[in-house]
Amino acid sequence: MTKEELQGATEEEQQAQSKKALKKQQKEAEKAAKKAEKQAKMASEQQSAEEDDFAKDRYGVSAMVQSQQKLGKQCFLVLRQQQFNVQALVAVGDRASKQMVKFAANITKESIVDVEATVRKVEQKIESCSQQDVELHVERIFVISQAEPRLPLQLEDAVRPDGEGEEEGRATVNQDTRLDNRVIDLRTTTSQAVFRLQSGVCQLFRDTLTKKGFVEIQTPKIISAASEGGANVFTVSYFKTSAFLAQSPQLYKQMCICADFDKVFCVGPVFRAEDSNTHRHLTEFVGLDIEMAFNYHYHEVIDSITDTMVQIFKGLRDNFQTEIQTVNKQFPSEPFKFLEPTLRLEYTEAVAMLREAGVEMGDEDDLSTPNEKLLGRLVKEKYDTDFYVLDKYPLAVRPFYTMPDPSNPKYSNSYDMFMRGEEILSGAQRVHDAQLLTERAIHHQIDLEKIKAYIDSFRYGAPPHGGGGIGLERVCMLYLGLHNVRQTSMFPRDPKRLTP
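Please supply the coordinates for the chain just given, on its own, in the form predicted alone.
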């Protein structure tokens, strides 16, 4: 190839390379232009969306909300406040934008919200809510506290009656799951109703006894000796020695009677170290305790206690129908029945009724739990009452401070009270003579030195007196016809549960 031909080829290559570079630059420029155009478009759309979202100041992250269904231009929520709930609607309109509907639909269940809404009547009853005749049309909604998306249990499952809907695969929540996540479980309408009714029992107890001239007292829970005798006590380290958690306020109630208070009551925790994993036993429960002096006969005490219980039953019946009906939706039961005056049977009559029903038991045998329940059914059939008193228990099955029956030393001036066939109160006339009390303590093998202050309180004049201790959780359980005392204990303690 000549020099001129070589030079010509080089110029052609250079021109080709120059054209290639130019095309590359053009492509890059076009790409940059498209990117800029896209960014400008996105910015424009965002600005447009912000301009279009006229409701942006009506919602945001700043009671309970349960998204039930989502539709294109509206969403339904269920708002709960304590034991009541209501349906709410967020719908696209002059007060809500599409973005606001989307925001509301994505609020996690159990979040705390602040809502401004208009109350509207509905044509068809809303069966799933307690407020069935109205719904809320939401105008503003702000999340005050957002719940985690995954809950340990679903509240709709927790209020479903056992067995209902199992064919469709709908779940219920077992007791351990409820108790392990008690804060969530207590949010259910059923739990809210149970514990509001329980509060009512305490209030009625206090009000009734105060009107009767009783004085409320507070007694020690750390004591030097077992208050009921026996071994069912929790021992606690007390500096360089040991002490016990009180099984009842028994000794101190009596000492207050000796101190001329005449009639006393107290509401407080009671501890029992019984390894009983049953539907009705707890290691810590709330005791409603009564003690009073009487003039002639310990039945004066029985009459005062039964009248107190009747006033409680009446108060619950008249003032807590909403709570009772709420609980009955999940746990159906027959209305609680009681008589005025309260039915009182002697222990020997109860034994005769049980024997007639085929039970084999001795005159001085204590009642077993199955026999108590059977007796409750027999009494209901015969007398149509869920509440009654069993009087004159065998002395051998009662605590050391129980007064023996003057006409038959095998029996005692003691009594239990029952609701739906289960014991809710144990009581008696107390021994108010120091010498007899000492003899009874020795008979029960109780260390006299540990109860010296108690026995000494009867050496300086003590009126005849009696009383009883009521288990609050049992009263609520049995009044509502529930099946486990843990349902009426806010944070139950039993041999296997010490948390939460």
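Given the form predicted alone above, what does the protein look like in the form predicted in complex with another copy of the chain?
If you are looking for partners or other molecules, they are not here, because only the chain is given.
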């Protein structure tokens, strides 16, 4: 079976064909065909063979060839366009010659073709294609861009579920091979679905917040000082001095709140020079960030964020079922569950649940990654949700700018949010009072000189406010039940990978 891209299809009987993606280019196809025709004529090595071929204006340009499935008088192709593919038949008849069948059979995999064809219903479902009820009877076929005959990986291997075909000795593709050849790997139905869904997450995030009155801001990535103390920060040489890459837009989001924007969000890269080689760490990822003033209680902020997440989950569930199902074919997972309103647990409750399950930990200890996952399972069992908020973290494990809990100084007005037991957001009410902020910084032994500009931001009127930062790649990974954040980053960056 051959895989190729479909650039256009045209015919009269489109009744059974539901894919608008195939439809929209039909008008262009004829024009494109004429253009390709010219190219075909120029391909002098074919010229002689074509001399006595009545169908010579029906195909063109192919130099490098590779043997494929040939059935003498006909050949089958699979034409792909993004997430969808369809079987195509080139058969000797009044629209195709023997030479044309041979030409079609020899088109290299992954070449891009313009095709003019009639859509026909088929009796037996074509299990291997997304369009199972129809096939294309090809009347013209032109190669627009010819792929080199030896592909660095095979798409059918790249979409094979783990374990399937092992007995027949069929290959799967390891992650480094995928990432080294990302242009090919992104062509799989799975990748197409993952990144279309990711595009959807961004859109749902922004649309929900825009409706809530949030303003989108653009924050600088090159900064003069590492606001959070200086660890894990990348250094940039900046003309005659040096600078840093922002680990988060937090200072700038807060400045916008102090500058009277009331509610802001931003979507952009954040950088962490952390030498962590795990399934969930990247050195560059996309942050979906929120910051807002509130009137009365920081739970107003939690409610805004959890409602935004719920709108994203609903939007994905309602508008991205094709993508979810496509990914599930290769990577099966349970549908993502969430509650309305979102479950909010306090840290002390979580510690109690973990202790009951046999974990030994102190009241103010931070959660380890295994304990977070265990807690996720316990919460799922008890409350039947894959999404929840853990509120009131111990003050000691949070950054200096976290607002202490007014009723218990060992705790803080801070929270994490979890999907399938993994953290996707960290947030808090921030200290908006310059004096308290100074005290907290001194307590954390932070050099006040380095954070002077930050503290000064709160001297000229600053409303109480809070927010949080969401990792886009993690949200996509966990929503889809995937197991590595590199699957949801188009061109991932980690301590060992800088290319492509």
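Positions refer to the first chain, counted from 1. Here, rigid core means the biggest group of C-alpha atoms that superpose within 1.5 Å across both forms. What you see is a predicted model, and the numbers here were worked out from it, not measured in a lab.
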Problem set entry | Residue shift check between the two forms, rigid core fit, Leu472 Cα at least 2 Å | no
Exercise. Hey, does Arg459 budge by 2 Å or more at the Cα between the two forms once the core is superposed?
Worked result: no
For this session: Superpose on the rigid core, then tell me if the C-alpha of Gln435 is displaced by 2 angstroms or more between the two forms.
Result: no
